[in-house]
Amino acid sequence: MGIKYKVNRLETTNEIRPLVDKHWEELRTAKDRGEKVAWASGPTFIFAYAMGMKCHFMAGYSAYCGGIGAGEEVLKVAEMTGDLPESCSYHRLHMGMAEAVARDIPINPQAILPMPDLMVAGRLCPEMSHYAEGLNRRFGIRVLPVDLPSVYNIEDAPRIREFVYRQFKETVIPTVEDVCGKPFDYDRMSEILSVLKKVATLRNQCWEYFKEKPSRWTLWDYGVSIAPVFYMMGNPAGITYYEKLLKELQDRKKNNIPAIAPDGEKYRLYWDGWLPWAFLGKFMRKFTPHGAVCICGRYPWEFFPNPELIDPENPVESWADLYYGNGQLIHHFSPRGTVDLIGNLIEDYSIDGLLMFSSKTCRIMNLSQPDIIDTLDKKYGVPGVIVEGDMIDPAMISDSQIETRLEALYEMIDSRRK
């Protein structure tokens, strides 16, 4: 009989759900307190936060819907009211929720958000434009468009950074001032960035425990821990959370406790693409019995990997620099940048295999995945497979396909070891 692997769960991650629930409860009740509400796509919500608006981020809401089990019913409302099932599931979740409110269709009340006073449409992909256009056309919501181009050639980063910075100064800030009826609060933006810098620095220290052999935690642990780094930024509770998480990881190293029992992982895997928010448990149950652990990935590594670039004294410039200052973060969206990033992760985190999660409703994250696998296999001798699915939509998930691809990956890794 083979080894029976199981997950050693981190105690600290149990504390994330109350923080997340509080965030969404405050957003749901914002209009009752007379507060302004913004929705956002792309990394643009910090400007709403700085003005005291309650705000949510497109992907954050989608992850929350998946986590509370509301995704499927909200998606059904979207399809019933005209959205194509092949369109972005994040887009459809928002359309379905908004249509449910407008038409008085009953859905999980936790999934309902107040309609926004402003939609800050930071466009990283075409679907974000469609999302904003749909909200404006169907519901009359005011849209603030912000173009956030990818950097395909690193030498173009300074020019694109200047273009994005000018949008922040000339379009974003005047618009939120107009919506809120007051001058922009640069001091509050600086406070938010000060907290973010501390949280991201602590998070980076936690990343070091992925490099341990055996790893002290899993990518799924980090996935549920993203909220304090991203859409809860500015909340000092994020500092406390990551301090506790870091202490638990330090204790695990001291006491030689691995993420995967009894003695650690058999396969160390890279994960490419979105995390499957509605199916984290499902995927974990397909990895763990084989001793496989995902320990890094492109999407989860995009959340402010260089906190040293954060300068709270120059908040607007700093926000542009985080994405375009060294050119690396947005560059990772392009195939060339993806190869560079994953190559570094393979070496830094001792990766055995690559798992490319190809979302059927998010094409931009799937760019060149077969070519990327081929390039990295030739350079590093690390095999990879593509698993098709979706972040939220259960109609896009096939258990047999996932299991077949994973078995193929394990076999390739085993054969190369021999």
The other form holds:
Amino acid sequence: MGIKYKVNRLETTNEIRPLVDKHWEELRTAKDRGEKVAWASGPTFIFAYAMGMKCHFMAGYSAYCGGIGAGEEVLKVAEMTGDLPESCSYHRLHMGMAEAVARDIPINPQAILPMPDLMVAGRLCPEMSHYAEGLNRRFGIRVLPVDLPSVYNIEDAPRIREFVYRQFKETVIPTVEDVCGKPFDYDRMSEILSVLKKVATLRNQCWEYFKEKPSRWTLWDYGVSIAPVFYMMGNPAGITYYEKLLKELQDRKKNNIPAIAPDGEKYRLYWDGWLPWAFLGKFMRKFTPHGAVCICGRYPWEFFPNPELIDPENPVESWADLYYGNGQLIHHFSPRGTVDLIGNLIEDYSIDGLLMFSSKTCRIMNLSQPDIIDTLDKKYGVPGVIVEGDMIDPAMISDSQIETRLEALYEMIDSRRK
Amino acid sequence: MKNVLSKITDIVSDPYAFVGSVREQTGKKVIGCFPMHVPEELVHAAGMLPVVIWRSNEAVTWGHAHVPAYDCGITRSFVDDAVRGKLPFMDGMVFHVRQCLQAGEFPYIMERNVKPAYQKNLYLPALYPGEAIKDFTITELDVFKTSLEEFSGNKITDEKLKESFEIYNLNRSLLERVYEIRREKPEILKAKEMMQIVWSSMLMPKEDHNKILTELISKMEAKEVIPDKTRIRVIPVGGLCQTIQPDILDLIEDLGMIIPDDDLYVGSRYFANKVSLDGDPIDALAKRYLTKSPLCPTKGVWDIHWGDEAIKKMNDNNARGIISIMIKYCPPHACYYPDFKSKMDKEGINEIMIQVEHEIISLESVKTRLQTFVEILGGV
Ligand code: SF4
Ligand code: SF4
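Given the form predicted on its own above, what does the protein look like in the form predicted together with the partner chain?
Once more the chain from above appears, this time first in line as the rest of the complex follows.
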């Protein structure tokens, strides 16, 4: 019949797993070395990192847990210990893991983290409060809560930025100082940001290779390479990783090697919402035979797309500004900001269709998706479909629904090409 | 009593016609306030009519082209009403977008499809420690106040605001009195009637509602009821943002239980806590919002336990059990529930959870669960 598509795998991405495993291993063994441990949600982990605490970030752990195939068993523990299946799966994962430890229920040892000395609870999504509250109520964990409102109208951002900045200065820093028994390490926060700035700059150079036709890599390759701009923040190994990745992409261009063999992709897709961490392979297997490839998306674009705005000299201000100031990262969580962001991506990355992933248990990126699709279709003539599912929970994923929606998308793209 | 109750039933059985007619008669602009935390007093003081947005009793149709089936009932139902053009009398809409993720569905859908003349998002914070939280609440309320002044063309003076507080506080006191009488003689009102009384307060001009309540209270005080000692007292807890299907409340009573008090949003939560008339009125409104009790899982509170509050209410009312009423797909309640439940288990409290959906669920399964519950409580 048609062309037999297959993915040309990148060599460099093989190097991420050892780095990621090392990160989690160091976290698991932190207490043995007498180090303090924090858990964090929202972009608050940097304050724990700056104090030398080992820390995980809720979404990062969930990605890791999904990646090592431990999601389902941990979710089962959560359900057994009272969580409802409709609750956010990241919430369930953390509660499940903590309950497994507390009740001695065997789970994959790699999925077990030490209970924290502090939960730095950034309430980016209102439901994020509940992790922290649950950890406090069930296990007596000390909580450092920070309210981080998402911004619907950009004109509201300045006063919210002030509010957030004040919480960083008045609540976050004094509390981490108290927990660690030493003054806040502004220099270390500056160093972390300097490394991040370098990594994100290199990563942006890599993003240029998504713009090529054919694309030189896939969003899934970037998904597995996300740790250096995310929870491995501040680790210079991230610079080396992205230098290598960039070099490989440059070579691909030189040798005209596309991400999708034999001659490149047929459909260039935008992916909206969380990456489906436990199902990356499943989705890939549904894209590739059709020559479809995802090459950009809102969530993976959240991690510092404008490294030039990172100011290591003023670390705390800069952190507030990235989200609420010039960086406006927070605005991408609101439908208006989403429309602007996707509009730019459609143009910059020559997108043919939009795949809007709608998580059944987390609505943070689902908001107004049908209206967003309609707005963008009218403005750019690019069709979109919604695929329902979950980042981790297999009970929420339906193969046949994914296939039907994808086929509809391919057909819409085809019919507009005629 | 019958007359007052039937007036109330008329209002809540067609809130669209009712609110539309008040708008026509008074010439006042109607501002739909999404439940549960929009400070209506500010809208009132701007000379407009605040009404609390409600869940319709129709199945969601067009709304599903805008929101997924796994959003809670009021989210889907309100969007459905709005896009079907059932709310033309709402001149404005206010959403507290930080109460749960689903509240974030509205701003874009409304501005794109409904285009109310006035639309405002509030970002009221979680009740975390620190001065920044308090100051930000005040800033938010100030910003809200200014935008209402601009839209209405009316200045909200401190005097006007305090007048509104008095009217609202009176409504709270009167509703408290209704609850007090029901606590003394629970047989006096059916649970669904109680819910309708509170719901009507959310729809009517408070001045009118105060009159209705005054009349109702005198009738309730005068009415003798024969206490039915065989009935088992239970306290329903939860039901965030929306009315509970009356059939479910009837079912609870038909099975031999009786509700002397509740911890429901369209219930005692709506009128809990007065606004202080002392000092700066915006500070006073902020203080009311920052009050932790009755605990609301949308406010990010963890230094008091919802379970303790519910148990206290149960004991104060000599009740024998708690019925958690969970709105399907309400994440704040769903995430809190395991801790609530374990508190109940730990304290040896009889509790059962029933999940309610906008679309009428099979009453049979709810009935079976409630029957078992009543048996455990020692009923028939
Ligand atoms: S609902 Fe979504 S954004 Fe909120 S805590 Fe859960 S996964 Fe995170
Ligand atoms: S019922 Fe729950 S999910 Fe629905 S709007 Fe209210 S708080 Fe949000």
